[in-house]
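Below, in structure tokens: the form predicted on its own, a single chain.
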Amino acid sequence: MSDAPASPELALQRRLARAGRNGIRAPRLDDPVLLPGPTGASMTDRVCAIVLRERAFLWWWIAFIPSFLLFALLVVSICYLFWAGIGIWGIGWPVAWGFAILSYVWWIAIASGGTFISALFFLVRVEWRTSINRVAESMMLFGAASAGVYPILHLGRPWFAYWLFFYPNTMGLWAQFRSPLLWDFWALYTYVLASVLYWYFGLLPDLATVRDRATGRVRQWVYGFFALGFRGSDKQWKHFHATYGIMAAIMAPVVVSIHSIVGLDFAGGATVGWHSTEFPPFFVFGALLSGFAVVLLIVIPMRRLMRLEDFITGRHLDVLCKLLITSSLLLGYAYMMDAFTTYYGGDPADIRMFGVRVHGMYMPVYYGAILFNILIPQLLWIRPLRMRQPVVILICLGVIVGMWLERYEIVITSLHRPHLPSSWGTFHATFWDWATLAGTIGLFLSGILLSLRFVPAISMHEMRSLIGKQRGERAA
């Protein structure tokens, strides 16, 4: 016998072997993108029979049940702000911008961020993307949904919400073009519907091969209807890639701008502490952290559940974690330079805002969001708790949590210190408040449960050449 060392790839497999009967495959830092073994043809039956199955599994039934309770609050919340009014939240002089605001610009960042790793790291050909691309894509399109709710509630009277297009209207009049609200309502618009396209467009293959194994007349009609008509000829994928990779390219800007006229909005205004230039990359920053954190907070208890080790493996996972850490480290120079321009500028009502973030009542705020954000995300620098499932699901969730207050201080602080002292006032959520944020969790949650339950989580026909590639390289 020999005693040569074995080769990589045959220790992975023996790992792989002892794995298996163990019934446990944990990520490892060594970990490729993709694990030896699966074939297209069996990847494609893994993932449509999680699809195709008679009934959920029982995870997805806890999960789900909760989640659409929270989303019937959300109903429940609107229904009673339609007969009582905007009353109803914690808003008023000065602080007319509260969780609706607040709410809606952490939403719209979680959903920016699915964007960036779907249709960015697309047009740089990264082979991670193939396993998680499906994912980002769907949080991309519930994260839209639940940011599109707040601005059209906060309109006061959303039945008047049409005012915002641009139409001939009986009285000549046109929408202010100088308004940032305005920026924001066309970019919003613009990217939610890029958004519904893009992520159905990259369906439609997968949709075809659920349909063709499909057993039931009502699958078959209802994927068939849904795939449009794809079988797969030649003439229809050459079409598929150039329009996929064109709705990319349009994609990667769209995310960027639409992140940017957010932060403008603020930017726009003589509000203390809004009137700066660092805001658009400020909140660019703010959408990679958390986007990256949602993406984190999805795979890992998917790839165990659904039995996605093959695919979503320990290189994913250590990918996404140092995503996170740069991102991180991005936010946290644009926190210094937040600090360093308003001493600078030497405006007296900025400073005196300041000081109430971080010696005032609004301290736990700002260190609360300082700590989740950028502290807590370095311990990733240790190499083996990177493959910690626990750890990193805790240190994404207090991202979470840390953008959310972040927003909380951007907006709640600097309104509630207008530049006359005679206009300070207080904010103060009520339940209604705290229902609405709940219940656009509950959105969120119950269509990425959904969009797992009926739609193929892994993008197949692109996990299929990754595996082509992967095997015609090992066998040269």
Given for the second form:
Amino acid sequence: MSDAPASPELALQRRLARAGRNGIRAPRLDDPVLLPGPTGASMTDRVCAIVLRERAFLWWWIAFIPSFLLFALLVVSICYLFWAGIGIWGIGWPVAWGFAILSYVWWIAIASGGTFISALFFLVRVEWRTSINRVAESMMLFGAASAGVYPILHLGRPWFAYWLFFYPNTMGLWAQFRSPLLWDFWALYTYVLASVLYWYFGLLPDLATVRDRATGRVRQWVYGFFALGFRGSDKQWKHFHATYGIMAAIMAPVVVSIHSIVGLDFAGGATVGWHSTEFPPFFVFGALLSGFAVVLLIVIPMRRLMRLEDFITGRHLDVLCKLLITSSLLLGYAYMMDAFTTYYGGDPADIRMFGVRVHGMYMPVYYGAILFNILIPQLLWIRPLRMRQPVVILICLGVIVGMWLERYEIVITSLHRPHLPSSWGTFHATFWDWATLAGTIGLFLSGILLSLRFVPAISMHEMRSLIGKQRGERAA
Amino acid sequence: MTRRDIERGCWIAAAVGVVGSAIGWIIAPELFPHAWLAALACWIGWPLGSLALLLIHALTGGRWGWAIRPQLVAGIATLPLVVPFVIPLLFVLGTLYPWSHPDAHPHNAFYLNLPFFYGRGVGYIVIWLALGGAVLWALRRDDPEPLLYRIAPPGLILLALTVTFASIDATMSLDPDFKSSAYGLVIGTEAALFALSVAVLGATIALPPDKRSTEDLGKLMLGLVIFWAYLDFMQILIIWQSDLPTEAAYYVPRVTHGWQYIAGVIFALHFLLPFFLLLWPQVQSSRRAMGTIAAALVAAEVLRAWWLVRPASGHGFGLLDVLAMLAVFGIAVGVALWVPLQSLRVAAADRHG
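Could I have the structure of this protein in the form predicted in complex with the partner chain, to go alongside the form predicted on its own above?
Below is the entire complex, every chain and molecule, led by the chain shown above.
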């Protein structure tokens, strides 16, 4: 070992040089948050170059075309739904909440996970958030959009949707203010609006940077229009930082409230299997788990395809995988308490319904949720596995499927066995149920891909200050 | 006031408390069980919460943990007291838990039966003592952090499980018809907040942490106050909304006969006051303000233990409740001050100063 490195810094530099020759930098457990190579200017060049490319990457088209076709399927499904009514779905009696509600909850969890990463970790000032907060925010935005279409579709008579809004009560139709369903509607649209504002506001300095670097007239005009005249003066930065901090501080409780109220939608009623005091935190744990999984699913291919290995390093994968394990354990705790309280509480209908979950026709759904959400993520305790990107992707895909199964179990298994045995029934999803679900996946993916193409994938202004800080520390 | 004075004060309080509780047990046997359980339920949050905070800090690092590590370790060192403290309860289980009567047949007898209850109790105590012992043993090493880092994940999982079921056994089952799946989370968070408050209070009196550490402790305290309030509020909101007889019946004795005022004071001291004060950065970084808030939280936690336990007895609050609390805390704080910590690597200066 005559050429043993003199210092960890030197070892890292040599490793990077070797990796640079091979073209691909594999993530490693001992990676720092930021590899030492790039400067603020080179990072800005790299990120802007992606946005300002004349032609999109080939991989981008390969991903975008099927996503957009799925989105088109959503448009067709919605048009047909408005034409024919919700009878085209599999819902009926007793399962009156079907795919619309379960997919809504599934999407809002994914969106909330993005907000947690972006807002909560901003408030506690962790450095690794800087590289992935833009992705997390885009995920929040398009997750919220995919969730946001469902409540109105679910209404049956969508032309009365405005009854849920605040409006002058000229018809004397006061809504039931004690119902969490009403709170949920308000919370959801507050959340969607706040998400759009938070995402867009955080983008302003980066849009201004792209505007200044754009060469074509159209691009200069479009980015300039959306940058809202941000010039980077001291006064503007001061206002920007103060406002962004306040927005993050508002987003954190808003996201907890939205997902807790979704939990209350279920827990507040006396429906079998739903009345449980842990539902609000239980749903928040699920949101964290799906958020970490989806952000990993986006970040891993992105770092490779967009050559962002300097900024999204092994450290990010390590931290996100650890957070995935933690949220998976929290969810496991919630599953355990759900099962325990059912038998401890002793309500016959609850116990009967739980029996169907555990050894009835919906058994695969229940065990699938446990397998994908709780058991398989525990593989990530093995440290080297956290750096095996295909394995992490498979585990995260499993979590996304598992979270959907969990929602299926909560919504459909509970409803199909109400208190009155004469009302028991089953649910069969129709083509249009699946088409709408696939369509929202298309909406989400199209949105994410469009944002990766036209919006800086890394928050450049935050990254510049992180690079500056790290360089300062290194110099000191 | 020197450390020795405080220690002496604790032993005097403990003596008064123990003698008073013993006399109370003889002359009012129907009042003693709940008084002792409330004191025990309140105190146990301190060592267990300290254990949890120390293990979380071993995983995450941060200034806050170094600033209060001596106080957390002192809290953990009181854990063996659980054995003598539990003994009086074994004689009064019949009065405490209606489900333990031979002629009672609760619907959840698969869980609430005496042999299983004893078995679980032994299990909790063995796990807690083993965990506490492992942490103290790790701290005797020159560099305890790698070992603490390895103990932390399984330790925290075990703590979450044991605290959940111990809280169900000890206080939720006072009303065997009541069920709340969030109960363990509420009690666990409360324990962590209580331990943090005691540690901050202790640090303020002994050796106030520097300004930046105080600020971090303030943020952590604010986070725990919010999380606790959120969990407890969700529990009561869901129960109020559903209005089911078995669950509403749990809250009725706790919001009548004067207990509603205690609930109001707990709400003010355990949430409103710390929440609104800790929002201010000036308060977060002020050692004096943090000490005062920590004291308010400790007081609120004592009130809350009485509020959770005493109404289940059907009797009102009395002197015996105060004496039992005095006995348990007198002994525990006395032991915490008496334990020699010099041989352990706990001083903040060793690590990052």
